[in-house]
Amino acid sequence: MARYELVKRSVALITLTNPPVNALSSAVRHAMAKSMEQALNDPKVTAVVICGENGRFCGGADIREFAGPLRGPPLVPLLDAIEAGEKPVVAAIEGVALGGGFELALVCHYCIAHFKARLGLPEVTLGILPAAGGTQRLPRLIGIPAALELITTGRHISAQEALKLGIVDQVTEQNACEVAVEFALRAVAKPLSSRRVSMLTTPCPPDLDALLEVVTMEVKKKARGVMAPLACIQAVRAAATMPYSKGIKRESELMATLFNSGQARALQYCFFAQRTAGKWTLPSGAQWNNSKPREIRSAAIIGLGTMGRGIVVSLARVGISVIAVESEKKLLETGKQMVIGMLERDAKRRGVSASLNLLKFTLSLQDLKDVDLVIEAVFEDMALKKRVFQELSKVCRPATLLCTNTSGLDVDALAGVTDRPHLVVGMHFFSPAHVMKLLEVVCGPRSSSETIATAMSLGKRMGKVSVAVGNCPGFVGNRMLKPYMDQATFLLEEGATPEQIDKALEDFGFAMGVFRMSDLAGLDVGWRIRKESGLTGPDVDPKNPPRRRHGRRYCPIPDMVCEQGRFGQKTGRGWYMYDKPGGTNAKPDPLIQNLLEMYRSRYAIQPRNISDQEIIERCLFALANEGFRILEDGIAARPEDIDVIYLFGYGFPRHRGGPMFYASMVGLERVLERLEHYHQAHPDVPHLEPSPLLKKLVACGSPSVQTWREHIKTMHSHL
């Protein structure tokens, strides 16, 4: 777990060995303090290198031993001595120093950097903050403004900046163990009192008070209920406030606080259902993640809407060949435009040239004859999806993937008409393709395993988080979007208002509450959507619009606002007012509140007063309740698909772990006891029905989220 060795006579080179990131284990923790005290009671030793195994200084904690008592030797005593020590102590970093690697590196006397490293304290993002002296001796070395950023955020930066901060003392393209070798022999005979970093003064600014209090502020609007932050600027309060010994020991206080914290358990929950998610295991057992992905070196989209600009984007700048479609020359033209300059500002903010030798724009479906895969991103209507999917059967080579973008429809319905189902599968990307990270892989009955394990590895490669998914209307995320958003309009016809219901999700921690989030998807997709299903047209009655449909309760509100011409921020109404059509500053609408007032008189209903409380349990509650159902369905094949899929694409707060982990962590018995008592007060809302699932894991004791799929029996997988 560390490996021990004197080069060049006289200097102990220690070599952390703990595949994959070399995380600091117990057992790596034990050997480390082992060779240290080797190397500083060697009379031979006059300087030690530490770095780590296959090209990666340190990835920190092992994350995995949260769940358990400590054991081993304790990292903060461990780096305490490394730093006392009387020996130059040189950290090599290739790779990454994230947490504990980091900390590990401010301790050690100099730093010596790989070009390509990357550094970075990402704590905050699993809930906690770096207790290893990371709080207290950051500050000291590069200011308290400095420190407070990288803290509170946990955002990774590169050797380079390192250098800038005075982090590192020396970036290379060389071999960094080697430089630091040699680094380490020229520094033998310098004095080491004033590389001790926790022996610093921290930098202390004049306004210290009003720069935390600005931070603190920014952090509160950025990260909604989030207690981390906000403990990271305690502990570097205390850097600036306190000697080291008194600050270290707030850093632990603080550090006690959230470390069996609830917010804690569901950010670290989030970092591994990321990564479960991406094994894809099938809820019939099934691995298809074994299949080999064929490469994709070129491909096509059809459509240069929204999505489509986006996806091509998303394509050219991992270096793929990507031909463009669109159906007239205006709207060809525009979409090229368009993508160009979306490739330039990204390139221009990763400090690369922009690929646009790579693109190609046609009119011509014969253009794609060649190409490896095919993403069809028009607009959302079965009948023309139909149309395309029939050409490009004609069109395109026997082996090219044919998939789809569409964010609800029947993909076993595209691949009935062409010539090759087994090649057909959905790829369903988040607007804006380019930046929103989540790709649901829908799998067709009909696609093979090399089709899912090529959509999944491209989604990869573009840099996303694929989720594979079963086919049914929706899939996941927009099956469980569904009675959510109905449990907000049922409740602005009992009596609340769109601010508050937004205000109550907000203050949960979503970024945009669900008619913020509505305005700025635009209003008349959905109303298109239930056009489409039959649940309003010409056949309902405009001014007496029955509230059952389809033989459930259903609420018109959305439909008579979109009738008046308010589709939301693009035409600058919606549920909220705005400056001006494209505006971004939603503020309450009197007219709203008009139509609210004149519908509840319509049908008499009393409005009363509803508590933050009840919007959240019937909105959350009925969400998670859906997904229960999805899991008994075989549409997703573990709990964690379903957070990770409402992590990255619907604006689930990380600290709440999820819809799924979130019912756990309420727990499961309160979960069914509300929904039994909403389902009772509204019997015709079927999506308040306690799901069979639910009551099941409930008589099992409510088990653990990480072992649900063993009390699932229904397999019917549609994956």
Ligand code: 3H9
Given for the second form:
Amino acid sequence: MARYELVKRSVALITLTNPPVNALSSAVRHAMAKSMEQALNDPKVTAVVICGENGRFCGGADIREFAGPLRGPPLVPLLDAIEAGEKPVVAAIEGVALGGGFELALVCHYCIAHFKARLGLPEVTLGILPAAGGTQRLPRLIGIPAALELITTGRHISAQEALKLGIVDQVTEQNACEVAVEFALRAVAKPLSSRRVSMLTTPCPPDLDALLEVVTMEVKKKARGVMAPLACIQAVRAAATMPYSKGIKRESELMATLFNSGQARALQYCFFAQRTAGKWTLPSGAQWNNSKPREIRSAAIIGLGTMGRGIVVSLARVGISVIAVESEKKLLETGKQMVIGMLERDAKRRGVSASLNLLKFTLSLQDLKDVDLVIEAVFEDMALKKRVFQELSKVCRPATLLCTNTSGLDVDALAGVTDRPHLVVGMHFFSPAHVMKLLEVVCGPRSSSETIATAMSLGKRMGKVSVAVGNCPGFVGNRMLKPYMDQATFLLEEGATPEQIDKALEDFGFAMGVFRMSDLAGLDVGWRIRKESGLTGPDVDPKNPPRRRHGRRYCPIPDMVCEQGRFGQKTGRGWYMYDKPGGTNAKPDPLIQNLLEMYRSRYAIQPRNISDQEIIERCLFALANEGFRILEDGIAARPEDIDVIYLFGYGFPRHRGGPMFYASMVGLERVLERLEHYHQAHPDVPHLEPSPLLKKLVACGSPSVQTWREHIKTMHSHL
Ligand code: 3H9
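For comparison with the form predicted alone, produce the structure of the form predicted together with the ligand.
Okay, now the whole complex, with that chain kicking things off.
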């Protein structure tokens, strides 16, 4: 857990050895304490170097240990003792120094960082704060404003930025450990008092209160209802106003309020869920660690609409040659200019040169015969997509993977028109594709494990969080969205307003409520799909009673909004009104209010007062209920996969953990009881009927979300 060696006859080299990230587990803390004692007591040792095995300094406290009781030596006294020691200690940072790893570096008297190293205090993203002195030492070292920014955002910084801020003493392109040993030898006999950061006085701006107020407002705006950044600000205030001995106590009190909170549990769950999601598995036994992905050097994108352009950018910026295809010259030229602009802006932001030489634009599918993979991103129309796939099947070499970016159509039906169904897979990007992190990899029943592995690995290469899902209408994300949005519109009928529903959801933590989000995405796409599927428009069977389709409740208000030409932000009118087409400042619109009143009076609906609690329960429990059905059907393998999809694709607040984790936090029994209650009140809404899996889990005593998988017995998995 920590290796102790004597090098250059007088330097104690302590190497943390806890792969993969040398986390400070109880065993590591124990070994470190012993090694430090040995180094400080050995008269031959004049200086100490601390480094981490396998080119990684330290990823911080062992997050897995947070769920159990604290064991082993606590970190704060151990770090205080390193700082107080009379022999110079040098941190040799390679790879990462994060959280407790960064705090360890802060107590070392000197720091050498490899030029590729990254440092940061990401505790806030786990719902806690840097509680091994980080909130007290960093402000003393770099000042309040810079420390506040790093601690409240959890941002990682480069070694170069750390040097500029005065966190590290030297950045090297050589082996940091060897450089640190030489440095340590030179530091022997130099006075250490000014190197003990806890002894420094925090440089305090004259307008401390005003500064803290501004940061508090910013944090509240960015992360509604999130506790940890606010606690971080209070801890930094203590560093500015108290001596270290008192400040560290304040830090520990604040940590205690966060440590066992639901938010900390949710955020830590998200950390592990994100990593679990990459570990896909199929009933055949094929899985992430036994299926080899193909190497992808070249790709083609069909369709240069919003999605296609984003996908081209995502591929080109990781070094893949891309051929972009459009059907008309004008569309091709517009798409080309947009892609080039996007790539240039992206490259400028990242300080690299734009990889324009990797791009080729064409009107001819014949140019695709040699590419490794094609992603189709044409209009969401099955007949059109089938034509494209038939054509690709003829043109591309037999080994080319054929992927579709459909957001909900049948991937297997597309596979069926090709000569290589095993090489067909869905790659469902989210708009804007070069920004959004989520990728749903849709596995058809005939997609081979190599095909899935390739799509998953390509997603990772593009910096996406990829989740393997089964093939059904809407897959996971969009299938769940339907009951969620249905509930929102039913609530409108019953007496709520778009702004009331949005506010309840935004207070819950969503960045945007469902109506503001729909206005941003555009209302016309859903309207067209409803018209095509005969739910509205001239094809509706006149025998249908109003507000019912296929024997179920149906709310026609979204259709009525579209019939007025209100398609959302792009037309300046939607559920809200905007200053101009494309405007973003949403204001309640009296015309929508009128429309709702007329609608209710036409159907003799007596509006009632609807509480925020009802809004949250109906929207979110219906969402989770569909998630349970998705698990039953084997469309998602684990609740973690569903949660990751909602966190990264649909703006579900991270501090709530995702819809399935949220349901488990509320208590499955309560979710079941509320769904039964609402279903009784609305028997014509099948989505409110509790799913068999939810009932089964409640009957099994509501086990923790991580163990649901054991309870899911799928009749036939689609994965
Ligand atoms: C803290 O330090 C509190 C302190 O203030 C003190 C309080 C008293 N613990 O991400 P990867 C696992 S809080 C346990 O895929 P990468 C991870 O689950 C901590 N496990 O690799 C995965 O396991 P598996 C503050 C950890 O190369 C494996 O390692 N520190 C930890 O893409 C590989 O991880 C942080 O928040 C951990 N600390 O990225 C840093 N870290 O293979 C959290 C990782 O079974 N870690 N694992 O799925 C990270 O940000 C990234 O893991 C890192 C490497 C950038 C280090």
